[in-house]
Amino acid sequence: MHWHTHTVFNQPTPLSNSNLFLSDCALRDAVGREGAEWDTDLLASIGQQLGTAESLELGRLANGNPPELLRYSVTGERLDDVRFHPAWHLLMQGLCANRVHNLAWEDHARKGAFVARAARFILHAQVEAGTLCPVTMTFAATPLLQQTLPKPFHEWLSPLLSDRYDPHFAPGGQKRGILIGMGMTEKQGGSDVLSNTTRAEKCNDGSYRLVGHKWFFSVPQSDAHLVLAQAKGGLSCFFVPRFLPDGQRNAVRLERLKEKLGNRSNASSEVEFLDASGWLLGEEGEGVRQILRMGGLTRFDCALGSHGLMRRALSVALYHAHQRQTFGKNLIDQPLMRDVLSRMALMLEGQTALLFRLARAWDRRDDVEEAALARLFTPAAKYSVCKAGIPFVAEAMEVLGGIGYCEESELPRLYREMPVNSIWEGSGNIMCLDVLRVLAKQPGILDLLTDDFAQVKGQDRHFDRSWRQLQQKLRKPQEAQGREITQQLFLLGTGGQMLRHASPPMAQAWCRMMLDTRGGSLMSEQLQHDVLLRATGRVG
């Protein structure tokens, strides 16, 4: 472009009209080798659409118009909804099109089917992820419902599974689709449910009235909620609907919507109960079971969505190397920062391998092991991952320069985005603690993870060494060490598979990133070359 006064020239385009899936080797290498190689044509054409600019500016625009509240109507009925942008409904219709809310629940879902949505929901990610909360909340409920949804509402088990979006204001039963949210946490607890003063009282009909309040209620627009109250045997979980079985509205007042960082498209709220209607779902007492059942599918969901940004801030950082140009050089050419190009891309090399691995352990959970493996992995992943993504995406600004920090770019919005993963379905301690637990209380998970990593023993003398360091600090494991033993889980978990699935110079340089503590070791050129072509969709 020629102005007066001078001519932009050197300034890389944004990043548009890319295939999300066909750009990520890694992600492609492990959906098919975790089970999902049937998926990877509707895969590609997912990866096509959200790649495109218009799909990336539906992500801006509903970011830059954060839901309203509605708390009465204009003749001053109460109203309690949430009014969204049209770019908000517009993503959440292709999530739910594209079945990220319920695919491995359908009752012929294929072998694979948890891998297969894995990969839909971390190229969902990559182009917005607040719409992801709303999607969460409904998978991590679905399995629940289907074995403890109220007789009253077994009509809503159909648009429950189905593939459509509804956002009308009217009962679930009466809807083609329909989302759930969820409410646990309140003021004086937080994450410490068991201290929940919400109240639940048995009424004659076999429901019960919940007065009390909510710090945290996610998505509050959706048809149903689960929610956290105190019953007479104990902490309970209950579906408390928006609409009541006769058509009245549910006495579940919307107090505000939390002003966050990030996470801006999305709502999140605080309300109160006034005699709210709820209905049990199983037994009394058993509330922090029940949520214990789901929070292993939303904290997986926290980990593949800050890869999902993370693999997203790379792409944005690649892209703008190839083209810029420093020194008399391409930016990517440049040895320095193609050092830090090469470790960000390997690092997200591993963090697919271990991710995936971990979806057919979910996807096979009916084996004693498979589970047992989701189990311990699973907060491991929530606590390594999402914690490695804040400075991740700092580290792509600073590829940019000036122009990462500024609005116009993508990256602003992706760096406060990323804390919130962290935090949500129990902090980065509380991973760790429930890590701790599952090393103390699991049967025979020590033997397993003896077992998996004597697979690659003699491979990778760092991993051996690693493992070696783990092992002991297992015998008298301290809960103040929680962190650092989650993080060294991880790390062989993830070594563990890239020694099994990745090149063996890719592996080894893998394991010398992330597992020698000393430091100093530089990539060869050809594997530089080798991991900045997969993380373009390129093979050598």
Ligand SMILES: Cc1cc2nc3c(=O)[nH]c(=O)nc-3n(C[C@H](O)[C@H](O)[C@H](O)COP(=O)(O)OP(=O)(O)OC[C@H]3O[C@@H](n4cnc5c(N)ncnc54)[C@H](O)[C@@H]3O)c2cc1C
The other form holds:
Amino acid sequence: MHWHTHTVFNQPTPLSNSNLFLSDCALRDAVGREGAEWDTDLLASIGQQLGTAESLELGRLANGNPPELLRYSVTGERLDDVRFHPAWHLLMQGLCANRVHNLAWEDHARKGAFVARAARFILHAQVEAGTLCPVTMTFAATPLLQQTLPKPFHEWLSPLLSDRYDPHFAPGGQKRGILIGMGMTEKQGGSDVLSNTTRAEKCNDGSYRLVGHKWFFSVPQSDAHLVLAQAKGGLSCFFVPRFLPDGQRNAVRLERLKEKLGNRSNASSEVEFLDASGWLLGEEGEGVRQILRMGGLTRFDCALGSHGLMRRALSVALYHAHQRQTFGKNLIDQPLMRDVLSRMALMLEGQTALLFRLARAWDRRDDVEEAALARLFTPAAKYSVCKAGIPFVAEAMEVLGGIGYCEESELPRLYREMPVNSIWEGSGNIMCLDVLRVLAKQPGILDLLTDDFAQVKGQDRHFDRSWRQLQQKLRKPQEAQGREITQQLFLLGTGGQMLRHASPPMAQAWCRMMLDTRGGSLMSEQLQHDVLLRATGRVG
Ligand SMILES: Cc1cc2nc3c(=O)[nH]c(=O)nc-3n(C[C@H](O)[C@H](O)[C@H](O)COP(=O)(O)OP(=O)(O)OC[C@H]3O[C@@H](n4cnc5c(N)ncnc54)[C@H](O)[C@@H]3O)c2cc1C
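Mind pulling up the form predicted together with the ligand next to the form predicted alone we just looked at?
Expanding to the full complex; the earlier chain stays at the top.
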């Protein structure tokens, strides 16, 4: 472009019209290896569609035009609704059409459905992560609802399992698709849900009246929320619909929407229950157990979501580095930048391998050992992946230099989005305490780990040393070591997958980089070449 004053050159174009699935060799390999080969054609088509300039623009619009609280109607009646930008609805439509909210729960769900869904989730995360909140809560709530949905709402099961997104302001039973939210956190405590003060009193017809509040109540436009409240028998889980069976609005008042650092396309509200109607799910006093069961699923999604954001940040950084020249060379060919980008790509190779092994464990959770692996590595992955995402995106930003810090580069949006996955659904320390709890209480878990790691023993000295160190720590684990233990466990789990499935030079480089306490060493030029090829979708 020629202006009067200067010629514009050496300005990379933004990354658009790439296939988000085909450009990620680690993801393609993992999907096939862990049992969802059958989904690869569809994933390629989803990846193509989501990577278009039009899809990315929808993400930008949804994030740049946050939802608006409509507390009253124009005639002054209580409305308690939320208005979204049309881009939000289009993105939600895509998520539901791709069954990210229910793929694993259909009657005849295919083997590997968890794996396929994890891949779809990661692809959607790269467009606008705010939309993942409603689908992850709906996904996690569905198995419980399939078992316990109260009688007056039985006709809701069909829209719950449909592939439709239906934002109409109408009772769930009349809709083609529904969404479910969750309300646990109150002002006085979120991690410690036992401190909940919302009360639930049983009525003659078997329903309950809820009085109290929730301090965080995301997706308030959901057709129902699963809400924790104190009943006579203890903390219990209630189905609190937006509309009552007689078509009236339930007495759930939206007080305000949170003004958040990121996650801006998604609505998170504060609510009060003014004698709201709720229906008990399961038995009184089972609330914590039920929430924890759902928590496993939402926590896994947090790790997938952060991984998707990291993947997008890396793609943008790589695309830029291939075009931008400094000191007479493309950035990607400057040895120091090549090292930075190769390490980032290698880190994501490991994450992908572990996350998809974990997806397979979730898929096969009827097997005791697979269920135990999922139980242990889900909080570990949530802790480690979500924490790692924050500096990772900052590094990607720096690859772009000044423009990386500016909104048009996508990276500020990814950066603002990142910390939330570490905070909600159980913040970092809570994940580490959970890992310690599983290690202490899950029968046979240490034997399972030992057997699993024994399969790769002797292949890499950093891996072997790190496992010996962890075994020592596990003899008498201290609560204050929770982060150290969780991180090391995650890295060993990941290293084990790399040693099994990556090429030996790549697996060993990963172990040096992540497990060598002296900080690892340089990768060979050939390995850098291979890693970077794989990260851009060409085989390495
Ligand atoms: C954008 C957003 C949306 C949300 N949406 C929802 C929603 O829809 N529904 C819902 O129920 N909640 C929601 N939350 C709330 C979220 O789940 C809680 O904020 C989170 O669980 C932490 O609870 P808290 O804020 O009360 O912090 P606290 O419980 O006070 O914890 C503060 C810090 O202390 C740490 N900590 C707590 N106990 C210990 C301990 N024993 N040892 C060491 N460290 C400890 C925690 O890890 C955390 O870092 C949302 C939060 C955000 C940011």
